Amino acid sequence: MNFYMPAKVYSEENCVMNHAVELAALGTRALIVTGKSSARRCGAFADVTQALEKYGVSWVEFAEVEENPSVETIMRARKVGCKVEADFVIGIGGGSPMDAAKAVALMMRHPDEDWEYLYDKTAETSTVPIAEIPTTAGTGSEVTAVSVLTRHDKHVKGSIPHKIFANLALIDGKYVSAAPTRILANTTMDALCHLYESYIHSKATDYSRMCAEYGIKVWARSKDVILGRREATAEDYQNMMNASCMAGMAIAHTATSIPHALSYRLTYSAHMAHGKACGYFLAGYLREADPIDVGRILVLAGFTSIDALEDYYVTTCGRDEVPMEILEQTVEEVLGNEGKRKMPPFPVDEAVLRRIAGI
């Protein structure tokens, strides 16, 4: 067993300003990679730029990262970063900007390579320095090595083969305090899927389960907020972010499993939010697993049964009707991917996948 988590993590109120020295020490000119507005709306962008300017570090913003960022977006951002001679990258946002920041940092380090370098399994994985500031409580990308990109040429979404960790992760719960209820529900569901999939995984170890088990306990502290049973506090928002980070640490050691593998087609073809798409398959996945393991992690989150978990999903995220052709397609795709079928700690064949998908 091993435990490798190279990102330096700080999690606290006013985190960015408290650790501005370390953020500014990453370079002399930053490329800030964000979405169109959320980083500014939540205050994270202002905190980051103030921290940089306090120590004389200049910056340029690339605010064009879409949901499920494409290879084309990465290459546009690389072009901007190289043109302005940026020497490090800061990702601010949810999974899309943070995943994009990793890929951009890779391509800036290799400015003469074309987009195919992103998918070259034999290529060197070196990057310019990276800092990540999450503004949603679901992805955990600030502590994983994963960068999920969309390939429009193949009509698919998936991880690039390069394993890229951030140098620095700065986590502040206040950045999710203004998030709409729908966003909180979808992103915290993503975190729960990370925690459960990591625990019920063929690569699970005592160390990965350490992160998963405690992460589930932290996740459960704010469950009533997502259900609308009480108002959120600052502590709730920090708990949501911390649970997401612990979930990221867990999947950094195991990867995700079948719910995530099945979800990508729903995200791409049915335009379903990522966390909601993963949650669509979570109950079905747990029904295939060891009842003792499943019982343990259900109790840790305050669920009495798999049905109670499914009720929570329907109440908070909703359960959309997915066209049968999309479900059939995603089952076929995962069935044809041996690596993904080896993720669970139980045999996976077509019948199992169809049961998980509910078809």
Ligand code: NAP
Second form
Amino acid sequence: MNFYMPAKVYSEENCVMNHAVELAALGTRALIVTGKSSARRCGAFADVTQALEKYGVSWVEFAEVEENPSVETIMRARKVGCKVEADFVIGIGGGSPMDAAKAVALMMRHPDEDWEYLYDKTAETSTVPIAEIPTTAGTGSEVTAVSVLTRHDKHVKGSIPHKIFANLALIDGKYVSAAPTRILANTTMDALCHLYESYIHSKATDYSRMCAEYGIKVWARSKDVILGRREATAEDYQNMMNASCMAGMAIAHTATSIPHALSYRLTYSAHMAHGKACGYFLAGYLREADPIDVGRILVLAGFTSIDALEDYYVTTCGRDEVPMEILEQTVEEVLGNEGKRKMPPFPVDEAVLRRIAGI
Ligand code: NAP
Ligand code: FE
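Could the form predicted together with this ligand be given as well, to go with the form predicted on its own?
Let us now look at the entire complex, which starts with that chain.
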């Protein structure tokens, strides 16, 4: 058993400005990695550039990270970073820019290597320093060592083998307050999947469950907001971000489980948003698990039953019809991956996977 979470986390209002000294101390020129526009719209980009400028640190922007970032995007960002001689990376955004920032930091530290380095299990993993600033309340990428990338050459999406933690995570709920309901629903569903999958996992320990259990309690505080039953407060947004961060700490120790494993094909081939795709399989996963464990974590989130959780998913994320061939394909792919089949604390065969997938 070990517990290792080396990212320094600050979580509070005006977090970036409050800790500008530590952010600026990471280097002399930052490559700021973002998605198309939300980093600017939510105010995080302005806070970061102001914080850097206050301490004389220059910056260059790479604002081209797409959802489910591709290896090609990482290599383009590395080129920009190396050309301007940036010496650290700041990821601002949802999981896509934050995951991209980790991979870019790895490749900037190894400027002569080509893209295959990302997938080289024997390669050395040092990076230039990394700060992560979440603007969704879902992935917890600011505290996980995972970078999930899309490989168009193989038509797949998955984690790279390198384990890369950020040095600094700056969490401010106000950034997520600008997000539309759909993004809030999908990303908080991702966080719930992390919490539940980590709890019901063959690698769960008392320490990982400490993060998961408390994360579920914090997650539950803003459930009514996602359901549209009341207006969100600033505290709700901070709670959503904190739940996502605690969920990240939980999966940093256990990894995710079958719902995530099955979800990647839905995102790649049916273009379903990540959190929604994971949530698609969550109730099915819980139905296979130890009812005592499941009962405990349902109560912690305020669900009376697995069916109530399923209703919540349908109400908040919507349940799309997924083409049968995609469901068949994802079951087959996970069945063929022994590592993934060993993630749950119960045996997984084809029948179990088919029940979880609802086919
Ligand atoms: P995302 O893919 O980063 O972003 C989804 C959309 O939300 C984008 O259109 C983005 O716009 C927008 N957006 C982000 N923040 C916003 C805000 N504050 N207001 C309005 N719009 C906003 O979404 P995500 O669900 O956070 O991340 C999903 C990715 O993370 C997937 O690739 C998934 O596999 C990965 N993931 C990683 C981990 C991990 O441990 N590292 C865990 C789970 C999932 P812009 O394009 O304009 O930014
Ligand atoms: Fe996820």
